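Quick heads-up: it's one chain on its own, the form predicted alone, in structure tokens.
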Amino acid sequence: MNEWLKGILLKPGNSDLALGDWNVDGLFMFITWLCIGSFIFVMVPMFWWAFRYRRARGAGHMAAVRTPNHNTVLEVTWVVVPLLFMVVVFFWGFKGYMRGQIAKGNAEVINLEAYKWAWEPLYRNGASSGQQVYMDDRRTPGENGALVGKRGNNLFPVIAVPEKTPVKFIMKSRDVMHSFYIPDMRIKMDIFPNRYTSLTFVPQDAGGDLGNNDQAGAVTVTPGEIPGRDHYVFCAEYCGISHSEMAAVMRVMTPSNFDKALETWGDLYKGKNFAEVGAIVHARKCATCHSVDGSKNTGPTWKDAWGKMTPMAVGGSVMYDENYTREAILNPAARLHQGYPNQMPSFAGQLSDNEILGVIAYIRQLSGKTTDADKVPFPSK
């Protein structure tokens, strides 16, 4: 009965917090059965007594029978027994909370920065996420058996973690409060500006081939799709207009695939030209707000924008060129695009000068105005 009810209420967990001793799932089911038992214990007698001692027909205006207004044994019992259950819940929950706060030895430390409206991991070798996926993806076999097709509006980063290895996230916010929430990992932690918060867990299962993944699909946009078992990441703290689109995919990989991912993502721009680097920067940092197919989004589309006069919120217009693009990246509030609010964060210190040149080259490419300079190899690390 317990497993049947658990299967209805919870998706299968994939971390030690869900599957180990003093786990979240066990406490959840304990509280669920406690609520069911309390409901039956209170409501069944109440309805029975309401029926049993109802006013009989023809009783007229008989005076109500005086009832006792005090019973010491009953009152003490009604306080002490629930308190005992609450003590169990407290210590069980506290034990589980501490397991999610104190990392085991040799934990893989991943720094995670949240900002409107994206997640950016930073790994031990300086790599960030090198893959982006569509959250609602359903791939079908296409030509040569390749899996193709996507559903969803925005690309989201892949956050890689190694299987059966303690992982510790050290998290901060660039702007406002966010909350890192992965339901089937049973983890949630608020993230604040100007301070660090952390959480730790041990991913359990990297799954089989990615194409048979039953958690979340993935479409490769940047080099080298590396398989694993995917889990949805959400922001559980309202953080602005695109809060519902602030998502990511956590991919549990085998240790060898995790090392391969870090090696690949450590020099993501190797062998790329400036326009190709701009496409990678867009997928990692800009795709949440700026489309490349002309569709309206939180920010203006980049398609066919280059070289045109762009209307400003205060009136007039400016040429969409190198200077305007650079200013919009580093100081987006300086000149706002007409029809769009002041909500883009500054990327000063987040993008190098060469990466900004890559974005410029990519926007030119989207407008069919690629230059020879845009095809120059990007400087390798």
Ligand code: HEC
Given for the second form:
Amino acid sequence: MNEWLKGILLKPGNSDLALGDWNVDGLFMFITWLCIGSFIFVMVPMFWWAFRYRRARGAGHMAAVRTPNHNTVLEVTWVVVPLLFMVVVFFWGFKGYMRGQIAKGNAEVINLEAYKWAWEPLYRNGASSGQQVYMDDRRTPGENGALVGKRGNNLFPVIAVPEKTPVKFIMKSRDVMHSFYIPDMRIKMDIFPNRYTSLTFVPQDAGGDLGNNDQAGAVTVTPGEIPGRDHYVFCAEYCGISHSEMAAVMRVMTPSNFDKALETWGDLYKGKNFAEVGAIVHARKCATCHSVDGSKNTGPTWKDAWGKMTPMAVGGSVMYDENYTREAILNPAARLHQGYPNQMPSFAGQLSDNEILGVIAYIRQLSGKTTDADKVPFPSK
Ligand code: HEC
Ligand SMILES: [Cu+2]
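After the form predicted alone, can we look at the form predicted together with this ligand?
Whole complex next, starting from this chain.
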């Protein structure tokens, strides 16, 4: 009965917090049964008494009868008994909370920055997420090998974690409050500007041996695909208009694949030219707002944009060239594209001059105006 109800209410858990003693799932089910029990305990007598003491047919008006208004034994009982249940819930929950706070042994420390509207992990070797995926990708290869069918609109970063190894996330926000939420890991922690929060858990299922967890059908568009099992990550704190698109994919990898991912992601631009680096920058930092296929998003598309006169919000127009692009990246509010909100964060200090040249090369390429300079190998750092 318990397993049956649990199967309806919860996805299979995939971390030590879901599976261990004092686990989140156990407490969740305890509270669920407590609610069901108290519901029955209150509702059944209530309906029974309402029926039992109903006014008899044809009885007419009755004089009110004085009823007892005080019963010490009863009152102490209904205060103390629920209190005892609450004390159990408190210590059970507190124990679970501490398990999510105190890292076990040699935890893999991962820094995580949240911002409107994306996630950026930072690993021990300086690598960030090197993969972006579409969630719920239902495309299959059609003619010419091109993918056809339905998929989501947005790209989401992959956050890699090693299986069966304690991981510790140290989190901060670049702007407003967010919340790191992975339903099937049973973790959720708020993230603040000007303050760190942390949480720790042991991911369990890189081999997929713990049941149904292939939730996000992921397709990689950036180099270095490393396999693992994917789990949804959501922001659980309303943080502005694109809050609902602030998601990521947590990929649980075998420890050796995890090391491989860090190595590849630590040197993403190796062997790439400027336009290719621009495509990587786009996938990692700009794809949530700028499409490359002509579709309108929070920001204007980059397809066929280069070299055109671009209408400005204040009237008039500006040539879409190197200087306009650079200014739009470093100081987006300076000249707004007509019909678009002032929603772009400044990337000053976050993109190197060469990366900006990469973006310029990429936008040129998307407009069919590639120059030789765009094919120059990108200097490794
Ligand atoms: C949160 C959404 C968002 C993100 C992320 C974002 N942009 Fe923008 N961007 C916009 C919006 C909205 C505009 C139009 C308003 C404006 O001109 O600032 C814009 C305008 C631009 C323009 C001017 C284009 C035009 O048609 O006028 C460029 C160039 C640009 N962004 C580059 C980038 C690059 C490069 C990145 C990633 C490093 C990026 N943007 C990330 C929202 C975003
Ligand atoms: Cu958020």
